[in-house]
Amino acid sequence: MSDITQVIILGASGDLTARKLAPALFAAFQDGLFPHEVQLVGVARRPWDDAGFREQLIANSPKAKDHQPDKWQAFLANTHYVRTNLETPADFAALAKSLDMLCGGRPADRVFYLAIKPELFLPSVQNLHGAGLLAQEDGRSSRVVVEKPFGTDLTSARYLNGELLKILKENQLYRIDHYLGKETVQNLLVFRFRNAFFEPLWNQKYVELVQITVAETVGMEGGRGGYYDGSGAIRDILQNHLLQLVALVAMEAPSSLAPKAIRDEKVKVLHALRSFADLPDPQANLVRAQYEGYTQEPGVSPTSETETYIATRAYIDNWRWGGVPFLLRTGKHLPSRFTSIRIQFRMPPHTLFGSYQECHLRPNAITLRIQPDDGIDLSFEVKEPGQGLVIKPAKMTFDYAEQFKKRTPDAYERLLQDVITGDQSLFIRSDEVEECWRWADSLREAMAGAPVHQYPKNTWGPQAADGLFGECEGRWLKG
């Protein structure tokens, strides 16, 4: 390993660098988490120099600069800028010379973070390769981080994978999904496989259904309508974030914590997701909708049928989960922002409390709260004190902030540290991407011709989505 790592952000003039990437690197720097020197190098077309780039970070990263001013200044002193046109191969040769100068001729490990438009992923990697910046020699590493979306469907994802892997090895390519850096998501493996009283119940014999929600309060702010109208909720959230949560919830125990072992088990789950083409009535298992006024948003077609809300009833065809529905939902302009996973358990085989004719909503559930308030809730029923047999719901709650009383690292902090140290456990492999697209494409094909429901802003979506639950299976969580 070299004694210096350069983190080079292509597209550094964008919002992601100042809002997420630079603060994440600074947080690791101030906590002393880097094993050696780390330089941040911004790359973009803007006519800035080092001072101009630092001014942009100061202006747009207020939380970072105000936290520890002295360390912030020390961090900025090792932050640089190289003006580069990403579509001009000759500029990459100049970039290579600049990077060599910045590390003083020392052999440096390099991380290239592609914070750029998806259509520039491949040409940028080709230009990096042409300038000799992706070579791995003399013990030096060279890694490339790719933001989502990785392709727009299975065909494009396969093409992009194929072309990138002509240049890069799989262990050089880091497909990032920031959801995998969240503490509760990472804690899923510990929660399931370290605690003996949960894992024996984590199967079709005891679990009735699983529901996973990614709810957002935002809409098309910031001129996002033009991009979103060509994407929709399936490509934006379901194909990546939601399916990653499905894989972690449903996977078998890996043989070890090695990245390959973990990712092998995730791929098995995604491969077992039943295609919508194999359902007797595909459209009965999905509901798509738009919030009212979506087609009047700037950049959105007046005749658009792009979904801002999608809910599905999915199945995993394997021994552990056969017959258990996974209800997945995401939407824009919902009343509150949260992400949660709810494992709902079956009723006991014989009912002592109440008649068999009653529709008993399932009292036993585990809810993993991923954001904004990370934690775990265990729901059950108890007898109310006093005469008679009055049963009331109760809950035991574990809260990360209350338990540990320390700052929870941002997802990008963990993921960028993993890239620098070469740990791919929380990144997505080629076959994983393709299995996600295989299932998402089958959903999109099944959705063609399905009604586009409407729902008012700041409501929980169309009532039709409640119909995805069986008679006594409950309803969608509301935070």
Ligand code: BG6
Second form
Amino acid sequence: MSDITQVIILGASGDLTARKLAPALFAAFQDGLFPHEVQLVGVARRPWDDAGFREQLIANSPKAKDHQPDKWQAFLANTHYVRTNLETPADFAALAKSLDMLCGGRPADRVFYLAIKPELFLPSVQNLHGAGLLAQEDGRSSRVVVEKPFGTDLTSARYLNGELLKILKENQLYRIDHYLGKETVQNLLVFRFRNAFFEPLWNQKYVELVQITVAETVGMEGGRGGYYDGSGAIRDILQNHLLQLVALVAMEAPSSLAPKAIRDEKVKVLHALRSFADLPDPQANLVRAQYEGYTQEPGVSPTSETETYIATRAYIDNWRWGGVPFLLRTGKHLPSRFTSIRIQFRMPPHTLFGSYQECHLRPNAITLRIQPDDGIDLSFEVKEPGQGLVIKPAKMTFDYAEQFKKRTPDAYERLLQDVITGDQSLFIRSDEVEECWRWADSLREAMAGAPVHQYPKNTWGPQAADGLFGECEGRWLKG
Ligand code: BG6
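Would you mind generating the form predicted in complex with this ligand now that we have the form predicted alone?
Below: every chain and molecule of the assembly, starting with the one above.
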């Protein structure tokens, strides 16, 4: 067992390092959560030295002024920079030497975090391998963290998996999806499988519809237009973050909390997601749209058809979920930022109060508020006090902040700690990523030729998306 881990960020001059990764490492360091010494090493092409890199971290860390000054100084003192061109193999030999020197010749566990353009994933890993940096000798480990997007479709993801797995073992490869590091997302398994109330109802017999939304108020800020235009809402959010929520909400109980047991169950449910090609009318199950003005954004093609909004009606063809629609939606420039999962229950079997012939807003739902205002709401109906029988909606609410009154760690904090300790439960396995692409590709194929609706910024997207709900199935949540 090594007594030091080097976290080496490739692409350290990018904004992920200063905004997310360095603050996450610092927070864990400040709270004393690391099992041993952790050294941060930034790697990029910019002509910086240690001092220059530290200055960047100080200037761009969102909360640098709130850090405990002595701890922040100690953290920065163990932060280094090695200038490297990721496409030059000789630079990696020099990097290997620098890394050895930085840990004073001690055998170090190494985490290589690829915060770089996807085109550089493979050459960088090949170069790390060429310089002997991925060898796992003398009980020390070497792990590689890959940011999304992992491929752009099933074929490219398979190719990337195939090539990376020629060099790395699956247990060295950490495909990150930061949604899995969110506390509320981790809570999904606890909520479902620790509480006897809900699980018996969590199936097609009682659940009528599941609605999942990732709504964002942001657009193409930070010069993201170029990247986003080649990606779109399906590849940017639906294929990864949103499908991970689907997997956790719909999977069977794993036999244990071992990473393999959890990932096996997730992959089964992703595999059961019905391809759009198997729907009788695929285009009736999707609505794509663009916010007005998108094609004038810097970096975006003026004739772009890239979707900034996508809504779909999906199905999971298995025993638990047969016939239950999963309505999935994500979009940019919507009126509020929220991610939530709403499990909508069927009406009771017999009508005592009012007529069920008419459409009736379904009274029973569990809403899992993933962010912000993390919490859980149970909705039901009660009798209003007074003469006569007037039925009114009511709600029971659980609120994380109110209940626990403590800081919620950022997703990256948890995920980086897991990489350092070697726990892969919250990372995506190769077969999972491929199943997500299989379904996302079928959606993209079905979408070809479908209208590209327009929506004004700061509205809930095109009205056509309401048509994804059946007549009495309800409507999209608005925050
Ligand atoms: C990223 C996407 O993966 O997730 C962004 O590339 C998106 O487009 C972001 O804004 C959303 O993350 P969060 O944690 O703010 O919901």
